[in-house]
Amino acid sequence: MTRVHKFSIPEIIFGRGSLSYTGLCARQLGGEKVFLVSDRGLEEAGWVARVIEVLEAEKLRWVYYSEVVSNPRDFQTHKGAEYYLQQGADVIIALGGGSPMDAAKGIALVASNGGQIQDYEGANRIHRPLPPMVFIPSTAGSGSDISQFSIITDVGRQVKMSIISRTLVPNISIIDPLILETKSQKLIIAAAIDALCHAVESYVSKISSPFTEVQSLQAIRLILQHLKPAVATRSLEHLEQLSIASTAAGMAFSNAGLGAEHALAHSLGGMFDTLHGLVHPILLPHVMRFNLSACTEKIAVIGEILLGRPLGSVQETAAAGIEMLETYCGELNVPVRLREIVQDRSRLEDLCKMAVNDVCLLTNPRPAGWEDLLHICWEAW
């Protein structure tokens, strides 16, 4: 039976100094008053001022919203949407990592469709068009500038909601690797491992396609080749390659979906407010072992990239590749055991019962109940 594939991405402007096209892009989308979303860290690094300078050079009016934190909250999107409507803005620009970009999507969604952000949890529940969006990623990891995902924390339920719709894909993504030069070592690693997990999970996804698989494998190769040199040298050449990898991984997971690892990571973020990127080195190898029986050949392909060569059998290559990934993550000096970021083991059962409802689990290659997820967490403890 022939499958039909869909592949959605924004217009992409990539390269050093490409941030200078921000105002022109907003104008091309019909913008006259920009609603700029970013955060304090990018203010301090000078990038918010640089974007405002570019907007003013294009004679665009603007308002600025910065009430965004890591793991953006539902009430922040509601407040932002109210401010957007009050100010009469007509285009949204997001500058930042996954948090400002996801918050900007939530603001655009509530401003244009009404209601509460919780009304749109899940897939394909958005019915009206969003305002034009131009996104400028400041990290090489989240892929929110490429994807049809927005992840927002429901504070009352302590749940990170996954909202998925083609409508959430920004009109334009401006990817300027120069912004990465002001990122800390911790954030470079967390972002790159997030992109690596996007690539791995999208590659083994039940709805992967030839169009996503090539992007997944490209991202894996680039991250393994350039992450450690980027951390050691802060070389712009290596940082630029991580930007390319993040973009490729974003193309892949936006169209192929993710899996059990991200379902667990979202629940961890909602319950414990963990830094998303630093959950992956802990969970990804264990989720890969759980999925091994359902996608041995694909995990062996990943294993061959990690090992640099195939071993005697597909099974052997796959298993050794997972071990190599654990070693690789351990060498990055990041947490590799769940107990390093979660103090209360008794809450893991509730966490897994929450994770089993995450939409990301639908595309995992092997069916998983909450007991399976709990076993993964125990293995990672």
Second form
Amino acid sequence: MTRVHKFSIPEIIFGRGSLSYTGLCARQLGGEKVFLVSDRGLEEAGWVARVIEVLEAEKLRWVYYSEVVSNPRDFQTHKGAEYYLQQGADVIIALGGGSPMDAAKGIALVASNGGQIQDYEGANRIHRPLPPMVFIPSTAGSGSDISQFSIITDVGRQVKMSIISRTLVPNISIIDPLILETKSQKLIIAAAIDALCHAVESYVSKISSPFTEVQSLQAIRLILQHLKPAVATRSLEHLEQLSIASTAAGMAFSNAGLGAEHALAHSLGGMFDTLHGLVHPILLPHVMRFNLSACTEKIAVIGEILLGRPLGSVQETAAAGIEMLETYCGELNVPVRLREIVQDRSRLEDLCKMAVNDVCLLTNPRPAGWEDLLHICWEAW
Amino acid sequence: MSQKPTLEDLIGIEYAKLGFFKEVQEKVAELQASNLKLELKRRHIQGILDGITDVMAIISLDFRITSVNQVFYNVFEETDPAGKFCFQVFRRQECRCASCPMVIALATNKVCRQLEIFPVNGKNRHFEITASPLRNPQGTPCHILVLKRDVTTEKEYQAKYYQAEKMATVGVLAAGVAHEINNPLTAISGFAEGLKRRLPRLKEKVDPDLAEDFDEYIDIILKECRRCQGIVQNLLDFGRPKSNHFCSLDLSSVIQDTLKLLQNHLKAYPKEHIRLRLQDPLPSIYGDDSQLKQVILNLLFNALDATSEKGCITLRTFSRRSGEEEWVGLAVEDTGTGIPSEHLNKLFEPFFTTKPAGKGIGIGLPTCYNIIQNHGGEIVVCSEELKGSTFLVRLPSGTSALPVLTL
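Next up, the form predicted together with the partner chain. The previous block was the form predicted alone.
What follows is the whole complex; the chain from before opens it.
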């Protein structure tokens, strides 16, 4: 399939200690009073204080907003936008994992375009520019610092809304591997598996391009090579490689999109508020099996990386690769069956009927109805 | 979601990260337009301000000048008034004026008007001052707009008008009084004449000494009656000028004729006591010969009274042209005692006199004033005590009828 591709990413500042450029970046974007979004965990780890220190060194004024939880809520973005306007802030800086970053995008959006966050659900529905955004990811996973996505939970409908727009791509992403050192083992695994999932799904996406595919494969390779040593040793060298992997996966999925696995993961997050990173080891192998017929060769390429070598045929390599992935996830000491995180099997049908509307499903290599998704869930149960 | 996103939406080739560039462009265009509008408005207002011929100053609440208009520099010598105290710049004082119109305007929250006389560049000027508070957008006064209109000329005209009106009133009164006195006076003099005619018959019957007394007394009565009749006639002339015989005249020859009349009288004075500086030729004027002679006589007698034997009197004639108008002037200068400054502005008032009783009743100069007014001219005086006085008469030149001031 030939089509016109597009590849857009923010400016990326990468390296140990790159956090100290935050103030300079905000200043260069015209900032005078920074709106800093983060959460309790990063406050406790001292990173919020460190960022404020950097801002003050640059003589920037700041306000701090931390009413953000995992799976950020619509009202939190509204409250944040109100605070932003009331304080007369300009540049928005987000420090954290996917939640603070997605919340910061929502705040930027509502503050500059008005209305409710729900008004912008879907693709390309933003018509006015957003305040400049500088994002500092604290996990090697979400890719929100790179992507054109913002996922916000609509509390009323119990749905995770996908808001997609090139305007949601931050201006600058500052990736400092030193921040990862303070992350828990659970968070490191969850983020890395999220990134792996981004890489796999964007690789097999219907709109993947040579520019995204190379990033996807790079991410898969790096995660397989460094995740286990990183968890075992927590050495900075391995964590740094996971950061690169996560950024590469972000570049890939922001431009190529995701697939059925993320459609289901979003719905699970919306209905059961499950931690996003925990869903992937359970669902990914089953989604890959479902997609196998539509993209055998591509899954074989992934399989070859997982196995370390090709098997006799493409089909063999692909199938063995998926099995290898299941084994790999099992070894990470995380839940691998859906029943471990969802109590009520009867709600799966509603879940799938909701997931079938998720934007991520658009790029899934094999068309999937809700029945197909329900089948995948049963497989994973 | 109103519309389900498509793959094309995800690729989003037509959608780029939105920037503020367009918005900035629009804002800049908007600002340029509004700036242009403001500039036009500013010029409009500047035009209005430039059209104001009064001195205008914006003064802060602590009495410091914030800004002034162009007229200020024409009137006052100060070249850089901004930041200085208004009382320093306007009045050359070191503290604020007692009845400051600004303070009143602020206290009453109304526009305050006041008339003030103060010297500017050494000359007393009459100013009408208007002070109005300027308010900031919150409505509290922050500055005061002060307008100073120079009404010196208007005030002078006004004073002249009052003077003329007074003269007219007094003239009518005097004529009435004179008329009333004339009848008894005629009776007195008539009966005195009758007594005088009967005296020869009385002489034969009485003591010759007594008859002589009667003769002398009746003569005195008649003489004093004639004097009274003269005064009454003067009063009547003052109040009701005789019908004019206006014709084209040469002022210099009128002066010479007048001096011939006085030849006898002037024998008592040194030869060079009266000097003539008469311009020849002099543009002719349109006037009444006998009335002008009366003016010259009056001025000359006053000058003679003021000078001692050592002093001298100069009579000058000259002509001046200013624009369309040409004037013929007569100056009577003396080096006499001068006139005290407090008397200067009363000189032309009827019945004002400094002469001893019996020497004058104070209608000489008022009569001169009336005559010159009737000729469309002007009479002014300047004098310095102990040095002398100059009476200056200005008459319009020309040979035909003039717009005569009606009294």
